[in-house]
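Below, in structure tokens: the form predicted on its own, a single chain.
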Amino acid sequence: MTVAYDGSFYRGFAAQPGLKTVGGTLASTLHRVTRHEVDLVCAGRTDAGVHAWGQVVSFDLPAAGLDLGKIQRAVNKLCGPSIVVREIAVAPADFHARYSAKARRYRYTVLNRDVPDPFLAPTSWWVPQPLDLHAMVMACDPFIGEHDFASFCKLDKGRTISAPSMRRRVVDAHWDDAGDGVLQFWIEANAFCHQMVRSIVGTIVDAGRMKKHAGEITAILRARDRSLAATLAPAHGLCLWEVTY
């Protein structure tokens, strides 16, 4: 299933005990509408807050009387508006949500004005200072190609910084003025390390505030130490957009 969320009433995809979840409140209804327990893997795990207009999840059901328009239909009536199915389909059995995927892609919204909106507030990061869009497109080309993301990630409890476990490979991160002081932040890669993009987008940020230079990015990065990047992003402006297999 190709899946679209508004993460602000959930704490993030992954199923958790006592806690209100976008994979929790999927698996729990579908379970309901087929009768069957199902195993939800995902594309991207998703944090509190974070929505996702591409998210893909994968899962088994007996193919004996599979009717996927029922199962869209229901899941939607009961989960919408802040889950819809947007597709579903039957994949090859090897397919894995997670494991299959060649690429993410996200989408990080800044609202860039003096006054904020209450109808982007939800989605966007308000930044009322000025920002210089030249200096933040600057910042984005130090992140293009394979790095070691350690200084732009969240390591897990009882993990130690390990190279191959946080390199990354960027293949696009570029920003887009669709006027009136909404600016789209992009970036795709095979895959993300927990709090990636929104430790990249604000440090990209603090440039576009001049309270970094562009030129400072590559040896951030080269550093592999967390406390020089910025403070993350919020994460209400970011959006798992599309995932590519």
The other form holds:
Protein chains: 2
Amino acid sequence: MTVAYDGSFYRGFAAQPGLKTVGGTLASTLHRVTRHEVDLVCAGRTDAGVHAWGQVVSFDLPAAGLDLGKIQRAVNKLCGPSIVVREIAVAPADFHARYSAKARRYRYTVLNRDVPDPFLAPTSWWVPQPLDLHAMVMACDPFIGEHDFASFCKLDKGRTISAPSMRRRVVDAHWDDAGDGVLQFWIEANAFCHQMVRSIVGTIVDAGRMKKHAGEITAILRARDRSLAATLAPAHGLCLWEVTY
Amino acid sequence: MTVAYDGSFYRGFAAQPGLKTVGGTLASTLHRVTRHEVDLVCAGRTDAGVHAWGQVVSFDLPAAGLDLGKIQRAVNKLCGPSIVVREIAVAPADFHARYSAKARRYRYTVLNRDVPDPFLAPTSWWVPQPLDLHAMVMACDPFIGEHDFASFCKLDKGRTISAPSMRRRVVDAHWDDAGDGVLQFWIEANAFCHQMVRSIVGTIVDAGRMKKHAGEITAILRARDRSLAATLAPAHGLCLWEVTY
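Other form of same protein, the form predicted together with a further copy of the same chain, not the form predicted on its own:
Shown next: the complete complex, the earlier chain at its head.
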């Protein structure tokens, strides 16, 4: 399933006992609709408050008597409008939403205006200080290519001893000026480690405020030291846009 | 003040004891910020769930030592991001947000797609059935000009005996196709009576579903009979866009 959701209403994707999460809501609804217990796999485990337009979710169901359109309509009726199944299809037996993914694309929206906007507030980071878009464009360059992103990744709990590799290959990172102060950052990589996009955006916006320049960013990347990167950009500006298989 | 708000979070504009309203929230915040009790007047008393981009609110404050920028920032900090003061200015002494207004402009958004959208859901009416936009464009014509809109207006409680005039002058009513199933209805009039825009949109969308044609709409308008109009379009698609003085 390709799923869009407004993350404002959820404590992230991953199911957690006692918390309202996207994955938990989808799994219990699919159970109700199909009468089968399903184990959901998602392409990217979004954090609390992060949105998705093109999250991909896979799970197993018996093929007999499967009416996909009916499942989609039923899930949308029960979970909507904050979670919407945009597409649903049968995948090859070895398809895995996470391991089969070749690339993930995220969008991060900054609202750079004097005054906030009630309609854009749920999906953008309001930055009232003047931003130098040219500096922010320059600050994207150091991230492109294959790097160890340890400076921009949060080590998950219990993983401090045998840390997994933080090498990731970024194939695109650029800003679109959508006009009227709406700045959209697009980034695509084979995969992302935890909080990587928000950490990169925090650093690039610092460059836009003239607190950092592109040369410093290269040094931070090379240092592989989490304490050097800027504060995280807030979760609600981030959206998992598309997953490629 | 020119005020934008996401009406999802409020029971309309007008202050009501014990209910969270836009006017009540603004009045108590202005009291806290300026240390003066203010009586708010607004250009259009929006119903529960209705949004605004350009609501205009007037009130009296002593001129001495007035720092408008400070008031704006303080109100936005305390009420934001669901209510935002976009502009604030000193008006002539006889200015009245309601009585001085020459025209009001509303926008109504319909999302005409098979599948809903979690990000547009709070500000649009999702209509999955096919709509004939040409029929909806034709259905605007009967509304333009000065008419008695009794068929499209809700009589407020306690006003059944000596009903006020429902004559209004509509100077513009048209649809914009914003692409990707987003249809925006714009209507401007000297003033609107209660629920007039939502009632007109409900009727025009019926025309788009081929349940009514433009000739029937003219007959409904002439009949001055509330029971003939279609169901109200839902509140959350409506937005008070601009007020002209």
